[in-house]
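Encoded as structure tokens, the following chain is the form predicted on its own, with no partner shown.
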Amino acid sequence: MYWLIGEGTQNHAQYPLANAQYPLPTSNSQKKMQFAQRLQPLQSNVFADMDIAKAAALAAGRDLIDLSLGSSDLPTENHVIDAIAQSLHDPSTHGYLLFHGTQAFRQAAATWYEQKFGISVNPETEVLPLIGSQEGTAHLPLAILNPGDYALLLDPGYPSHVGGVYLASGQIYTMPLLAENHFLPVFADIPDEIVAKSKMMVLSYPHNPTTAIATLAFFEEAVRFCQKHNIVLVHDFPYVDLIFEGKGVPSILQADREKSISIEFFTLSKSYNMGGFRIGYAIGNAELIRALRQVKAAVDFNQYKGILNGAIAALTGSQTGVDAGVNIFRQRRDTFIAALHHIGWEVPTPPATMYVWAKLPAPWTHNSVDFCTKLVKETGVAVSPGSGFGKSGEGYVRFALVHNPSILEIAVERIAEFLH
């Protein structure tokens, strides 16, 4: 039995089953629920807003080409799937998984780092499994910031970096990323009074959304700055393998080999196409790892052990799938850039990641949200507005290269019709 509760009314006609057994709600039950003020800055984000626009386009009958979300469309390698599948039939994997049960995964992560970057890592004290790197960037501020403390964040930057600081009741100072500075922050521009109140800095290179990369010299500058001012240095590192030119990119720990103030987050979502499995890890300063582990212990246990077994297979097995994925995204990049240039939209060729960061043409140079919502409404092509990544992202849009080249060319054809 049920009744329908109307807003702001006591009309008995709306409660046909109301009686002594099922009393009408009192006035107290209609008071507006109050929530914590820390939720106010989290009312919307770029992905949620575009999700609404995409749903409206689909409802209107548009054929959607979604280039707004950076979720790899490539399949997980078979040897990874096999490791997970075999675990399903092992009853010992079916229970809660506490920290000490993750030792094999932590050892695999430490070995992977040592082989890739030449950094010695203690798997017992310097590695922590995570539910993707986003868990790390969202939860670490709870371990570092007191209310009113500042975090230094990139602008534009990934939305979860902002969300974690707000949940910790911290304050944010944004470091603008400008094309003339190669989308790198200028530490000397941060006011002294802000530096004095800052407890953490978050970097992320190769960078989402600008696709910029950072040199080891830049990381060494960042380490010196943070050491001088006693600031925790956080590096979000999901695109370590998605590099199209050169020999690779540095880890922040190569600039802070003693792990004095640094922690780095890696996810298997991009390199190994395991986004849906939600597996990553933190690596770095032992005190920071221990503090993040304390927060994590209050929030969750670990993933199903079979997922960690799959991650071990990914980190220790053949890396040909990683190389093949990079080649696929390189081909997509080249096709998409050539198509944009063909229609007269000149954009730089990204050196890394799965994105294209494009400066909007006139008359859209100051309203990226309007451009994106109208584009998906009229063409079915969904992209992300630059302003959703921060104030300095206004005037840009981000394309995610998560479709085959033929689909990307169709998307550009639709964009051309929209622009002209």
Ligand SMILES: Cc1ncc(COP(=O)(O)O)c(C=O)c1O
Second form
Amino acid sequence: MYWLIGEGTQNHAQYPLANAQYPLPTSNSQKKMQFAQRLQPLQSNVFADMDIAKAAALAAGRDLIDLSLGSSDLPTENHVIDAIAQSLHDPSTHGYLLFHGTQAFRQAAATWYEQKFGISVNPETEVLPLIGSQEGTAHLPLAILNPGDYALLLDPGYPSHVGGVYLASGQIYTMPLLAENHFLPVFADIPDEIVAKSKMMVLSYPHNPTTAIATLAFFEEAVRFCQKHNIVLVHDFPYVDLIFEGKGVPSILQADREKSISIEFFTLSKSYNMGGFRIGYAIGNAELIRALRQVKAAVDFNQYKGILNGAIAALTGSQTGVDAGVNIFRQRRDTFIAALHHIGWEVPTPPATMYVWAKLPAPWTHNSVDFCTKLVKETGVAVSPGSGFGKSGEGYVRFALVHNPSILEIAVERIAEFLH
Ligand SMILES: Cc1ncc(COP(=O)(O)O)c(C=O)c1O
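If the one shown is the form predicted on its own, what is the structure of the form predicted together with the named molecule?
The next block holds the full complex; its first chain is the one shown before.
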């Protein structure tokens, strides 16, 4: 059994019960220390296995090309850095920032959202700054679930969605994402008894790792389903700008204009290459925002004000850098897909995100971990095994396009040698 922490999910359709007995490993020299059972599902980690394989490849003198992590290699723009640097010299930014961040940040996020999606947002009650969107999606279950309540999650999906439910002692029902359904969940397939015990559903489109996008009609169906069954609808939306064709993708709030049950999570990590700065925000139903703020008030004091000032500069300044980033990732995508096709690996062209989701050829169709560990050991090319993102990800690998086209082409040459 494999579990991912950081990037990925468990590979079980239905996860262990919160009250199961799990012995935790102890070393001989240690007294047996007792930890909470909720930690148990977070123990094993496919990425840890990959890290070991990457270290072994480096030790063997391989030249590592790491396509396994979705962390942008592009720099943060200068006007954003300048705003943060100025703040550093301003002592008024050095203290705690209480409650829900600065009014200026909340207003910048609300205005950005209104301009993009045409729905007005109250910056006082409907916006909450986060220390990265992962922090928000992982904390939200603490505000929604009682022990044993179900969360409906995508499989494959993003790990903080899983981790947050376990930390809240909730249970997980995974909705399989299959190629024949365009990697969208089928709500009618969820058993009635699970629906009755479900308190939240998490969607995320454009989707990591499958790169699928969702239509407004799909979101409307999700809203109707969740309204009918009294389920909170969460939409994790980090790839809002990383779209390669068309006019953009819908926000969940366009399907729930009253903000009756929905909350959406945004990040500056992808659009503005600010992953290391840890800044994101939630927009949505005022009661959900207040509940998440209550959880956060117990565990953190907000992101540093200087970084909020950098985020304001990013959200309100020129957006040409965002467009330039999209063009760079489109060019990488085109180069990489052409190179894979050239070596006979037919993969679909992703419509969005910074990833390529590729079905493995024989004999690897049922062992993505084996493929990835052997590939990195023998060639130095590191990619993520699909099973690390959930049971339905088995038989796939995810490439993160975080290098220039020339490096991506070298990676594909090495993959070709490995496959043949
Ligand atoms: C679906 C999804 N949510 C959240 C995140 C993390 O965002 P942040 O850096 O804001 O925590 C990622 C990063 O890869 C992601 O793919």
